[in-house]
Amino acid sequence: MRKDKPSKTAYKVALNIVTLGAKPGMNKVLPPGVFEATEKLLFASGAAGATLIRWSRSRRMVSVYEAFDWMMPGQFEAFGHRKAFCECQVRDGIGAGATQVLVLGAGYDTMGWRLAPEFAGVNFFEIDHPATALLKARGIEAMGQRDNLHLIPEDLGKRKLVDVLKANQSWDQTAQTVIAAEGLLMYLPSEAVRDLFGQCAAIAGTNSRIAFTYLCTGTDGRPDAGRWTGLVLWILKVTGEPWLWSIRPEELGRFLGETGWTNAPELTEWTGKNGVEYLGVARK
């Protein structure tokens, strides 16, 4: 992403969630209130105007998304399934004793804002690049701040996660934690992904878990986006937010073990591929 401007990907994903709210059946997939909260956040932050939001939540826009789904079949609905997956992991983790939740590359995600009042004894943290995080913070302030929601504007490409959280007095690196990295890893170089998992292991206590989405590596060594991989990767590159990292599912266990985590598919009922992404969870 361009370092001086809010993430275009985060913006598009948020609008996608709004549109999914108009698609029949998706209200049974996504958590209650996510569509409405996303609309409010986009408007309150100034990221999107009322006209665009109204158009995005129309059945006509659903048809537009579905018309373009040929490029990455299933990806339109997959954005909704991956949000449901991450929230399920957060709820399950809290139920198992977690007292901290960390969302990496949070974008305009509303999970922390929605869950913070429900779990008053849990601290929710979000980290994203300042260009996006500060815009979101303006929206959260207008919607109503939560005492146990901590928004951290930080460029993790310039400052390590361990240092960012060490400087935050509310963070407890010995606490059982749930970490969510939704739609993030594919935008990072390989060495940065490995380092990020290692740092996450260092800042989280025993029995913590990390939920993430990832792309499979194709036979040509590139992230696999399906039949139109070449076109998709070219579009992402020219728009400034290319896909860089991917891994084959059969290689995931070894990779996680090398970074301080244990692959834990038993912690989720979500298996297989949603759109072009796989859903993963690991425990410490």
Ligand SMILES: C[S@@+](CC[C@H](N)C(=O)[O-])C[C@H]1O[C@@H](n2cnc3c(N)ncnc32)[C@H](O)[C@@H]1O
Second form
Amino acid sequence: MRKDKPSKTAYKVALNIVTLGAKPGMNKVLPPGVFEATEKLLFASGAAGATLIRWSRSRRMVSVYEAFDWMMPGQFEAFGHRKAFCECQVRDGIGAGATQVLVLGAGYDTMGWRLAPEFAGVNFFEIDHPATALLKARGIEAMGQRDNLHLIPEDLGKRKLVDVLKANQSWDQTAQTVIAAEGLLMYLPSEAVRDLFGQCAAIAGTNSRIAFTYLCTGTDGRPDAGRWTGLVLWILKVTGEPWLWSIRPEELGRFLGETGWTNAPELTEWTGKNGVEYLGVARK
Ligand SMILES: C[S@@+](CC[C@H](N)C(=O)[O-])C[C@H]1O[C@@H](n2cnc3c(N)ncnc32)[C@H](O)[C@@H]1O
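I've shown you the form predicted alone. Could you give me the structure of the form predicted together with the named molecule?
Shown next: the complete complex, the earlier chain at its head.
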């Protein structure tokens, strides 16, 4: 990822969500208000103009996305399913006693902004690379700040998560927490992913959970994006946000165990693959 420019993939995910709002039936999959909030955020932050947003929420754009789905079949809708999955994990976690939510690599995700007023006793934190986080903060300011939403602009490649949160007076590392890492892990080197899970375990209290999405490793050792893997990996590499990490679902339990977590598929009804991504959840 270009360190001085807002994330292109975060922007793409957000526009994709806006377009899913024009696809019949997706309002039953995605949480209420998510399409409208994402549109608002893209506009208020200056990430996208009114014309692009209008286009993005048209049926014609749905057809365009569907036509391009040949490269990664199902991925257009998968962005919606993974958002619904993360929000479901956050709501379940809060229902089970969590008082903190941390969204890693939040991009233009609107969950924290939407849920903060509903759960006034819960502190929501988001961390993203400054180039993206500062743009988003501008949008959130225009949409209305939430007292219990903390946006932290930080490059986790440069500064450790434990240090970032230790320096934040609102963070309580003994609190039961829900951590979400949606569409993030594949962009980090393998050792950074291992280290990140370990740090997440260190900054969260007992009964915390972490919800995440990941890619499966193919037989050739690369992240598996299906039939067009070579082309997909090449496009991501030349656009500056290459996929680096993947894991086979059957290896997840051991990997999580080594980083202080317990694989907990029983905490979700979402199983199997959505587009090219798998959904995972672990508890501490
Ligand atoms: C594919 S986007 C996903 C955004 C969001 N989670 C979603 O699904 O809507 C990946 C996000 O991870 C962030 N990211 C990547 N590397 C990072 C780093 N080293 N530190 C902080 N954020 C990072 C990017 O800025 C980007 O917003």
